[in-house]
Amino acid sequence: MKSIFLLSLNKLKKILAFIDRDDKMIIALNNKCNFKIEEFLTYQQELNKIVDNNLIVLCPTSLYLSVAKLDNIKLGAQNTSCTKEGAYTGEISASQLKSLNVEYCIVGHSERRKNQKESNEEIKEKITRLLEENITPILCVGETKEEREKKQVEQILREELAILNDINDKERIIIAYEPIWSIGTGLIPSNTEIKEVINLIKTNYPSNKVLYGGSANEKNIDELKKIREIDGYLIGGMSLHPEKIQEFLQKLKK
C-alpha cells in the first residue's frame, strides 16, 4: 500500500509540475553587447530583488556567464560553437555553456544572420549541439520590413523553420518571432498580424513554445498581452533596466 501511495504521488508531482511549466510565460533577456563587469555585477543585484511566478532567462554576454548569480532566474546564452570543442579559437562550445549550468541559449538572432553572415545550416548545428547538452535553444526568426511589404512573411518563416524538420526533440526548441524591422526601432506589428504569424508557427510546429521579441517594452506590454497565442518574450533593449523589467512583469499579470 506505501508503495503504490509513493508511486501515486510521484506522479502526482509530475503532473503538477508540468502543470505549473506550462502556465508559466518565459520571458527572456537579452543583454546583448552591454555592461562592463562592475555594471553587470550591481545589474545582476537589482535584478536578484524580483520575484515572479514566469520563467525568466538572462542571457548575458559570455564574458559574465561564470560570475552570474541569480536566484530566481535561469541561465541563458547569448550563442554558441556550430562544432565541439578542438581547434576553434575564440568559439564557445555548448559542453563549456553547460559546464557553466547554461540552460538556454539564443540562435539565429537577426544580428548575428546579418554581421556575422550565419547560414541556416550553421544553426541548425548550433542547435544540435546544444540539445546534446540538453540546453534549450531559443530560435529567432522573423522578416526584413522589405519582405514583409512583398508579402514574403510566411516564405521567409518556413525557410528558416525548415531546419527543425531533421532534428530530433524539435519540441524542445523554443521559437522566438521577431520582425527584423522591429528589433530596437519601437516600432512593432499589429497584434492582427502578430497574431497570423504565431498561429502559422503553431501550426506547423504545435508542440513548440513561441516568443514575441522585437521592441517589446513596459510601455506596450498592455496591447501585447491580449494576444493569448503568445507563450512569453525576447526582450532586449529594455533588458538592460531592472526597474522597467520589473513594470513589465506586474503590468503582465493584470
Ligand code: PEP
Second form
Amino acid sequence: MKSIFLLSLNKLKKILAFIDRDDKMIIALNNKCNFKIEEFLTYQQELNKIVDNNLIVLCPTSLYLSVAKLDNIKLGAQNTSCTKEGAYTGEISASQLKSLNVEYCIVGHSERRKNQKESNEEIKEKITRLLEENITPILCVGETKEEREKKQVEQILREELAILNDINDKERIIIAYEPIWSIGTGLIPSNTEIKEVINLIKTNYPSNKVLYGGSANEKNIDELKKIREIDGYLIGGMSLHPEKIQEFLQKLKK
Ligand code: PEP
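We have the form predicted alone; now please give the form predicted in complex with the ligand.
What follows is the whole complex; the chain from before opens it.
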C-alpha cells in the first residue's frame, strides 16, 4: 500500500514538474552595452520588485555579472570565449562565468556575427565550452531583410543551426529566432511569418525551446502571444526599462 502511494506521489511530482516547466515562458533580457555601474544598481533594484512566474534571465554587460544580486531572476551572460581559461587576453571563459553563478549565455547574436565577424565554427566552440560548464546557451539565428526578400530564410537557418548536429546535448540549447532586420528597428514579421520559422526550427529540433527576438515589447506582446509555438522572448531595447518589462509580463499573463 505504502509503495503504491509513493509510486503515485512520484508520478504526481513528475507531472507537476512537467506542467510547471512547460507553462513557463523564458524571458531573456539582453542589456547589451548599456548602463554605468550606478545606473545598473538602481535598475537591478527595480527589476527585483518584479514578481512573475515565468523564467526571467538577465544578461547584463559582463562587467556587472559579479555585482548582480537578483531575487527571482536568473543570471545570463552576453558572450563567452571559445577557449578555456588561460593565456587569452581580454577573454572571459565559460568556467569564469560559472564561478559567478551564470546559468545562461547568449551566443551568436547578430551584432557579434556582424561586428566581431563571429563564424558558425566559433559559435559552436562557445556552445561546447558552455555545455561543459553546464551553462545553457541561447543561440541566436535569423535572416537579414535581403535574405528574406530572396526567400533564403530556410537556407540561412539551416546553415546557422547545422552546428548543432554533432553536439550531443543539443536539446539543452535554447534557440532564439531573431530576424536581423527586426532587431532594434520596431519592425516585426507577421505572426504567420514568425510561426512558419518557429515551426521549421521545431520540426528539425523538436526538443529545443525556441524564443522570438526582434523589437518585442509591451505594445506588441498582445499580438505576439497569439503564436502558441513561441516558448519565450529575447528582448533588447525594452530590457532597459523595468516598468515596461512589468507591463509586458502582465499582458503575457492575460
Ligand atoms: C536583441 O538584440 O536581441 C533584440 C531582440 O533587440 P530588440 O528587442 O531591441 O530588437
